[in-house]
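Take a look at this single chain in structure tokens; it is the form predicted alone.
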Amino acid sequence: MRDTMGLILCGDEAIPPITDIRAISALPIAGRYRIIDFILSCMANAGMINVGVATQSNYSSLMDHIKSGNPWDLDRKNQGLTLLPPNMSRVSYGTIKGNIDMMASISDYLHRSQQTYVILSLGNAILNVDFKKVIKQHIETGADMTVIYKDLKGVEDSELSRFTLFEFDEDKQVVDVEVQPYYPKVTTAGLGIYIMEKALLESIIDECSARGDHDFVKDAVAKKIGKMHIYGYEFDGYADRIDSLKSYYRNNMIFLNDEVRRELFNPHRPIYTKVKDQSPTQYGANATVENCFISDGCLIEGTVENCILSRGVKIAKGAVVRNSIIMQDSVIDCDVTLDHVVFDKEVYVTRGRKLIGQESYPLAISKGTKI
């Protein structure tokens, strides 16, 4: 797939307080990974040698994580992984109001890229997809654009309303689109991933910028229905997008499910991440650990159940932590009780404190907080 490039847009969507200092794409997930690792690894596994990551704000954490792209074999003298902060001189009115503006600000990068096709990722998707199969279908159908979707049958309307929904005919050609509808008509949810020729994407960006449009789906895809051949590629594996604290919590906890974990960490399509050389996790003599996803460098002397722990977390004797996400270098002191909480990095909870959230509304604590 050297004739296909990847473009990942990391917008400024917010999940306070855990995105106060970072983009959603840089949020830790499953302990040692970041959200961007999934889509970036899918592109690397497909053999792409040119991937651009466009940013909007709070991108220092993202820069530190991906750096030159070495874990994804994208640290190359020519092409490889390119981090693309916005060039405001290329944006109409001098402000970024949508993903069209983000792409307009990096138009020089797109123009220089030599590939014929582009895989565009607009969201913060969690999935492990074989892009080789997607490109093959795109070419065989003669599509102008292909959208990757998942049929969410049986899912509540409130969950469907988080997605862009596509309606297809019997040939899987798009006939209608709904952007986060309050009353969904269909259950086929787009995953924010689009495949097309690079020349078409550049044309769409120019056209939308000239009209003062800002949103790729609302102002480009929706208006092109009936004028272009837009087909769907159905993905039948686990997939979701992270756009709220509730979805962030749920998509971390899903890694405690053996079946989903095996699918997402498919050995034939590995998920890569930044490597940190740390000592193995240490468990005290009285430690109790059940159904957890624990990274390297932790020290556990208390009770931990149904949790996701990032690197370097310390849980003291007598502490009880359940159903929680604890990010890097946080410290839980003696006799602390935690349930359904999401801790950012370097949170320190002093002796005897009790913090309780709910599955539908986990309690989130910002980086560096002392309680």
The other form holds:
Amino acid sequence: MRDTMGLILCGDEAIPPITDIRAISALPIAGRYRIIDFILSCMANAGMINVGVATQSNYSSLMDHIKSGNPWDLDRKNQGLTLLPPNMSRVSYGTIKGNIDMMASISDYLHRSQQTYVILSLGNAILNVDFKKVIKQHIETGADMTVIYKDLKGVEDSELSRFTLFEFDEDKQVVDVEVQPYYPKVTTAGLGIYIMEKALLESIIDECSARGDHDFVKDAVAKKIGKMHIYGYEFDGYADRIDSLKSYYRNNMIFLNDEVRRELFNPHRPIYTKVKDQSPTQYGANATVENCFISDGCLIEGTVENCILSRGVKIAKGAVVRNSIIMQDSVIDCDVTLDHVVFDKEVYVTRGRKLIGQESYPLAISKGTKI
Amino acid sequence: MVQKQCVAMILAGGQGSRLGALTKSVAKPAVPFGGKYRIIDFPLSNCAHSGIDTVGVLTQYQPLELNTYIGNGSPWDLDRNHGGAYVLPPYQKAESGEWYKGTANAIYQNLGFLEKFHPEHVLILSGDHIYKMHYGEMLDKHIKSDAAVTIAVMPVPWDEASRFGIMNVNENGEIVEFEEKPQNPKSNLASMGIYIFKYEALKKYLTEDENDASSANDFGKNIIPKMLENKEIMQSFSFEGYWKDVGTVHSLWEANMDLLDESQPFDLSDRRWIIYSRNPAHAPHFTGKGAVIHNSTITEGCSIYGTVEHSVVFGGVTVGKGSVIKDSVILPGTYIGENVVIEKAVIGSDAIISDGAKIGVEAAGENPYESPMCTNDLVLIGNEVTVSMNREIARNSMIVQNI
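I've shown you the form predicted alone. Could you give me the structure of the form predicted in complex with its partner chain?
Following is the full complex, with the preceding chain placed first.
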């Protein structure tokens, strides 16, 4: 896998208010992690030694999280992890309108990298995939490009419409692609991860930029069908991407499911994150916790049910918190009632307050709010 | 070469045999403590917060785990270009080679290491105490008083003073007399085994001591009395706060229980004095439906489905449905099945307690597993021991093999 590099595209999609202060890939998830930890760890676990993280504009929090790449063992003398803010002089018209522009803005880095293959991924995927197997299939099939997909059989059309859907022939070659169609024809959804030779990616970027095209799938992949061998790699584990508050909420709560939690935190392919050296979580004499996923450094004296707690959250006596996601260092004072809320970092709810959201519409509160 | 002002040497020493099965294959400083730490995290973190960036860790018993744990020192910010963390085992020299004979001899054998940094002062620490201390303040006092050595002391209850090395000091805080475990103590200031020496003085006394065949090569027994005899300036630095020697199974258990006691002034969650440790990549802990957790600390990687009362549970532990853990310390990676009862026990790392086992029950007749290491009804289950289904283990037992 030393001959495969990773390129993670961290876009500027917005989930207000929690992405006001950070890129979506830097959103806290599953208590102690950030969204990007999943794809980054998959790449590190596969033994990749050159990973670029391309960013758009809101990248200071991402930079602070990744730093030298040490948690992923990607702080190397040679190559390792590179955070790539855009070089706008490489982008036609000087504005980023799509992922082609994003990649064009960092084409110097791509050019400099020495690997033969590249795994291109969006920075908002939640999954734990073994890239060694994917590369193996890519080479064995002699594909020009491999797309990772999952069959979402039984999923509602409205959910399928969030994805890029690929249609395959019996050899798993792509015969058609539709980006977020309103009426889906198939259930095989792309996970936003593509494998190809680096030279091919560079030529696609060059070609698209020269024509004024912006979108990797619509302008490149779709037009290459039939002209290139594009194969599918079926992934049958848990996979989703985060693109809305609803999917953010759901992809946190999924960690309360024993099966999914064990799969995503597979001990053979651990998910790494920045270490904060928090002390163990303390439980008081009257604490009640049921079905929760709780990070270190919390102090729990109240009642918590079906919740995801980040590091350093304090829940005082008499408080009742249900079905909620509480990010780092938020403080819930005595006798507060919360249901279906998403708290960004350092939210402070004073004594006796009551905040109720709905499962289909969780109540999201921005960082540092005092209620 | 850049000269260092102060280099720390941690005496991570011997086996720590009073910890019984816990130190069968690891040195005492690598024994887990406080939910996610190891004992040695405390002196190392204290060094990091005190601005001491060069630390030698002297060890000669089962070094593998300690070596792996310390690594390049990065968890404690001790991965430095100049300085950093070094594990210093005894080694073969041109003329001879020998084990560390005593605390003073261990430092003597590593004078070459100290010479490399040529520090002005050397801080000597032990690797088996739990406390938070700003060594920088002690160093300031040491430099200001121009002492040859400064020794940290703390007041202990008078009735326990005869168990310690007691320092008698004058009104300026200078040490005028040292008594090892006196029957009738004149003061209650106990030595904490923390010394700062002027490097030149240390070198001189260690070399003289080495040449004295009758010496036990020990700081407390030989070096300090010798310096007193020679009327060197010896200063005391008094420490107030939590300090605990965790040399026995019971004191280790007790120090863990202290963390659950709000009246104890020892707070690991203080972000101004973080205790750093090497973190395994564990997910947050999961508390299942029906889990009950009171007065306890739980850390990352645990899955709790049963009841945990007044206990310290380390990373990666599973507590199955219907199990009840009380007043216990569960070390990392241990699996506890369903309907297990554990009362007042220390369960070693990566142990397996099978369904229905009962640990800490009243002995029915003669107890063949009774051990002098396990006092006050405490039970100790060794690392990687499997306790079979429905097995009952009586109080005061130490289990070292699968049972």
